[in-house]
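Next up is one chain by itself, shown in structure tokens, the form predicted on its own.
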Amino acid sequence: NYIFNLKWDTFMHPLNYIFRRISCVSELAQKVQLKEGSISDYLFHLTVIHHVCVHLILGGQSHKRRRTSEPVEIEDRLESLICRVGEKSTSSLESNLEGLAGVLEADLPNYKNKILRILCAVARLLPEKLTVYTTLVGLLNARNYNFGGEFVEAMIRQLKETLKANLYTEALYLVRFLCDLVNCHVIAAPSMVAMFENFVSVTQEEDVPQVRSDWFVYAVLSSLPWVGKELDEKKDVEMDRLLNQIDGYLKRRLKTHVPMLQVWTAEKPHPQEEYLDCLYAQIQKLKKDRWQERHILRPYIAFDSVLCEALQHNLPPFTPPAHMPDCQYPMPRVIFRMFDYTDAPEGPVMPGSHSVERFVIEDNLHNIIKSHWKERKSCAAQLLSYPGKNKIPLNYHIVEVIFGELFQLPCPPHIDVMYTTLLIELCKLQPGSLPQVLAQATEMMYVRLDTMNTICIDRLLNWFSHHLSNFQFRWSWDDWVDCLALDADKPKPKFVKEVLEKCMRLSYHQRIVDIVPPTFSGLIPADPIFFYKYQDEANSALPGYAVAIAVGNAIKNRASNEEILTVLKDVPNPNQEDDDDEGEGFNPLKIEVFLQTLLHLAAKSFSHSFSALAKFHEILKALTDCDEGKLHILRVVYEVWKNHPQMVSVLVDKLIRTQIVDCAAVANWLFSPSMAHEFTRFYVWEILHSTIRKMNKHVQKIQKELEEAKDKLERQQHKKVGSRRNSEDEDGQLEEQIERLQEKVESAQSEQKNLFLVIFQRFIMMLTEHLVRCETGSVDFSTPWYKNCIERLQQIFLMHHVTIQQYMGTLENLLFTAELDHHILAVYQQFCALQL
């Protein structure tokens, strides 16, 4: 049947290849019970083969013309066959596997290396079909013992390479694949146990990060649902000793990092467990249940009579690669829990949080997303066609896994918008059931907003507003009327207000007014109008009013920059005593008059505003040649667009890009007293993180240029072509370029370090003042503002952890010292624990 399902051009190969196919078809025809009507298909393919054979024998020149591309064509066909096995088919998986094993066995003499490479690749890249491929390898090993040995050796080599390359997720899949080969009688159980013992021995190493030991323990525990029963039956004493060693490690392991990674601070209704603790509890329950699980597809059981006769291989001794300073181990995680069996009242029961079935289902769903995330339609289809979906409440599992990834700290595995589009696609494919589960999940998260991490609230409101925009902004707002009775600083009213603000970005103000009930009017965003204080003649007494009118006319009449600067000379300077030379020094009124007038004339759209800033870039640079000027230009942007946070965000972004203001100025402005009332607003942190990312990209860009220049110089020094003089001249030029770039890198890194110092210093000052004020007044310090502020500090550490780690010594010496309040210092210690 497997051969019958192939396109007839599969058989368009050289004569010897054709004869192997004929024998393969004949063998399969005898083994597989033919379905009704398949005899004609069989005779048809034999006729085609006969026709092709005659054509190849007699074709002569045609055969020669095809010969050059023939090996490539066959290799591509082999890759397609291997990658597609296990997909939906009219034939059973077992018959497809047996057919493919026959095809591959026939091709081993000529294409062994290609087949080895493909099988090693799918073991690493297609974990959702792990047991399908282990069964295939088992069948090949039963037919060709030497190939089985070569495959095991290739897998061990690949495992070592992935570990050295810091590809720990792929390494995990390879370990699990090797484990399942024990079930297929390819690898002997004692050698697998020995490998596990070497993994667990890492926990005894000294002066290594805890995350290194965590990964090797996780690799062992996460493989046991597949192979635990087989190993326990054959090596029960060794397995007990292994689990006891793991138990001892978990008890002495530090968990300082856990509070920073939890989505919810409350343990009810679902405890947010650390990932190793949760997995160990699941394995303990699995062991108690005699290693019985019901959700792993095990196609090799159908071939037990064949596989049990096969000779097994011993794994070569495997020593985990030594720890190196450049090793980047996966960060620890906290397991996200949102549902239990009480939340899915109808249909199959959801497995408990400590049942291994919960781990297996979630792991498989994560793997499907990882393999298909770039194509939302196929990803949604694959999730909904999950094997065994009738035995579990699949929609609840899918929604929980997707939100678990979206809320994963420090950052989701994929870009945020992917999860939005995936959930939309799932709602389209399952309109009768999945939207209800999604609405239930949204309601549950709204109810628990008080204890939800602020970073996750940001992601939730981004997802929710984007999702609503795809469904005409329809929502049962009356169900959330309870938020109207709460203080505006509480999480629920803040969340609703920010969601409506974000929805307005995706629509327009009047649309939001129309869709929200009148009772929510207090939370509806203000009309995004421009505030121009020189527009009304009633304000003609304001200082600078006459100059503002003159500047507006000059801009309309296309005056030159010099002419406009001449007009601005008439602006009185409130800081006159500090201004020694006319036209020089910081004049806040001059900035207000020019920038308010310019932005007022360009207020029609983003594009108009961008063009205005670009056209008068020279004037703006002249007006902001000092730190006070840069701060004041940001204040003016906020004053005129305070009802339009999106415009403020994009204009600040443009000012940084055009180098009118620098990153440190933006940080100082956001933490300034004038912005204190906006401190907990979503857009403020959107601006700050965008600013940090720009600084980081700037440093990375210069570092890349420096590395490229160094590589070019090294290549030139190895070349012996051309005259010595020309070579020396070029080397000299490159060396000068490298020196300049080195200076730019050092300057940029200094600026980057200063930015983080400014941000952390402001956080410490604000939090310390709050704690002292509360202690003096004998009031509880844990206010909504404090929760927001301390979690924003955590967010800075988490979102930019790679960069911040470069400056840990400076931060510890200057800011996060032992004298600091322990509430603030705890955040820094949690961050340090992530890589200990």
Second form
Amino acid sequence: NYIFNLKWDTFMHPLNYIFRRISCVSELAQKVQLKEGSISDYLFHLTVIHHVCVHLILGGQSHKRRRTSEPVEIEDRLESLICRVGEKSTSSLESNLEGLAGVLEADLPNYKNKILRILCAVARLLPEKLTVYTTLVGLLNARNYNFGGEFVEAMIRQLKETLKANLYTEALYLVRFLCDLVNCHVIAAPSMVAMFENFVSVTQEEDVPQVRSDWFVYAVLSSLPWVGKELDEKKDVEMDRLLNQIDGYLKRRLKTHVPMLQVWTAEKPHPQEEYLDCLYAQIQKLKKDRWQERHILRPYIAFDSVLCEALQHNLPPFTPPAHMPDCQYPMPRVIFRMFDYTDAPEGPVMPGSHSVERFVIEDNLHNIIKSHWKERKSCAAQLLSYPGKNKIPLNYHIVEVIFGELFQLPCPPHIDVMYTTLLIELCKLQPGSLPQVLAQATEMMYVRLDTMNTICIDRLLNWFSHHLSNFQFRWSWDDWVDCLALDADKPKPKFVKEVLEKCMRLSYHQRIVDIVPPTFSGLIPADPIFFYKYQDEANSALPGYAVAIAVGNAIKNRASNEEILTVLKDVPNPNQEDDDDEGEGFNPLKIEVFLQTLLHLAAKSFSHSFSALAKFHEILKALTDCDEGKLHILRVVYEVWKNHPQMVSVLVDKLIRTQIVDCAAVANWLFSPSMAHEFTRFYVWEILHSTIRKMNKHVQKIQKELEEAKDKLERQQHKKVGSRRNSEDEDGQLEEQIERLQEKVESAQSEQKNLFLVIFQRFIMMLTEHLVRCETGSVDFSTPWYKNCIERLQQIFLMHHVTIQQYMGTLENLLFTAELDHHILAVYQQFCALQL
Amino acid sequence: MSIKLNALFSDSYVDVSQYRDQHFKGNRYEQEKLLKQANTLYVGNLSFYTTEEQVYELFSKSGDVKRIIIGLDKVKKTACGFCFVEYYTRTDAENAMRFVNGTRLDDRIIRTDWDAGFKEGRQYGRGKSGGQVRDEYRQDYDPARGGYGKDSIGWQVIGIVAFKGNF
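What would you give as the form predicted in complex with its partner chain, now that the form predicted on its own is on the page?
Every component of the complex follows; first up is the chain already shown.
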């Protein structure tokens, strides 16, 4: 009655209204408890009121959300309430937190474990709202000391579990959360320092991967923006010692991996720093500034009077779990920087690259993307409503963070296309400002193409062409007229050419002709037409011409495979002696005549071509039974469709999937002399990486089948125990199947290993040849071709690092030996350094 | 350490829409099940001139495309503005729902939706004139979709709003 008789103020956020009222009632209940009824009665009534009101509120709001169902239990509502605190609200954050703390305190007797679990989860999964939740925990601890203690214990347990489960990013957030609890008077500073000391002592461990000690040092350094001030005030001597130890570690640690991870190789305008070095520089600057940090939102400051009355807990001594062989520590990173304060023309100044603000902002923006990447509209909205956005050039930070992720090596954290659509959503929400920043960024990256890693150029041109296709391909191409004066193999004209080709794939040839200025006609992609060798009578002198016509007619008349093969028998074999037998061996001319004609008839669309390959699968298999046959079929596909790289890609894909050619054949073909002139074309690498991926997926598929069969056998055998004996046939059959699958797995893995060996061998041969030639000719080896080639080699390692790990031994013994030219060996060593 | 906070990390772009194929052979339960496991997407609002190649290029951005079936006018056997895209894995199809749906292809905002699976015959428009139903009564002029709707005049005369379109 108390609640419902109150006037419903439409300007107040209903939820908060209830929070306030409930905390009043809670106080009321506490005052009254001595007179009427027990406190548990009042708490019960309180919970009922809470239950009803929350149901009303969330019921009223459910139409706004596209959730699948309303929370039906009070536990779900608790989860919802806790998750939503800190979101946009008409009331202040402080009053929302106060209200929620009251509600949760009231619910503790009945729902303590649930509340503990939810709070641990938000600590682990919502780092962008860290200080909101630490404040909440602080308030709860002030009201209920035991709960605070239990929460800290639960967090420590969770930290141990996440470390054991190789969830290092989440563990990082937990450590940071614990640190901020020092600021909220939940944890005593000295015990936090003790934990840090244990972390840093990992740097003294011997025979452990560097990435292990890296993580522990990073955990300490990355928490200092939040808690550095407090710890320095309480334990400055220990903190100084800690930082000295870290300093020593950073000086002696190896940085072999850095060149492989840099987006740009140039030091100017912004050096691409190793992540630990950058963070350490930021912390050193923070220390110099006496740990004054002003960017982080700290709601607990408003509650200082309440919180400083609270009793603190000591963290139990925490020993970092020992290193195990199956531990997978995070890989090192290089910090992506493309903007500085000179780039944002007006408005707030961008914090410097070594300011701790920069670190915190970037960290938060990365976390927002991590939480919301699946929902691009929410993600964009969350990014743009970053708290404190008025003090920073937020659009620049967002664009830098997004490109940083897109260009991250080895791989972006999320699928590439997500970043394209996220940027489009951001442009929609900020049409007056963000497109300009994006254009500025694009221009900058174009200017710096010469030193950009080839892998990143790939991603850039994929992004740019896809982005343009959403905006009618509008771009100020004239701004890039300088690229026309350069050699075609230089990065800038190459980039523009590949962009236009990608744009054509999303539209059509004439469209591209129309969108670029006439001066750019040299960079326009070729019209994607078919080249038929036996096109007209002018070619009637070509060997096989007559058969080509006959085959064409046979196909059109729906002749059977036998009939067609009979027609093909008439094709002479240029490889053969006249007195040889019937010509069962490899006959390149036969392949040419048949395939050229078939693909010509099917040239209309992808579907037509796929149908053709499927229909004449038998013939194609017969013609390409040997390795040379497979190579030749690929050559013919290229010959007819060389102006339509997309068609070449999809046909090669189909040929592999229908097992007409194998993966190694594709690799050999791409590296063959006949394709040398295409070697730096983007589509060649699309094909190669797609081929490797197909191989990897094939192996994984059979491995999965094997695992499933093994599981089935185990389950079957368990069932047997106790029940009557089934025939041994069933078991026997399954065991046979497992044996067959085992063989299949081994054979697939052998094929996979062979594929990588072929690829690496080819790279080594090509690069060595080039280096030797340049040395003997006293010419600089560092040509655009060389840069492209060596970075493509890096790309193989980076994009398939998980698979390649299995074959490191073979690679080191057979290929990447000490005799290799050190330029090539360096790539291998940098790759190894990523995991050490 | 098991709470996932599902309420917070929603994935609504991947949800099934309200549309249900009225010609589906099977009961509603079966249809729901297939939609939830589907690797196939229906793609609508294409231009009649959009090619299979363009669809391949765009939809390959979320994963390897298994096949594309361009929707055809039942009478003319020409493209009539929709298609099916089938992926090898559900994950790839989900990423298309998240990141390709609602973006532009051939300058038009396209729409994707889960499909229970291609069956022969489903590549044809179900409108009276041979194209899609939505083009029968469409009143606006859309040059990329044959101009005015087939029966837009009749529509104006009758003024009924009850049809199930693919839009």
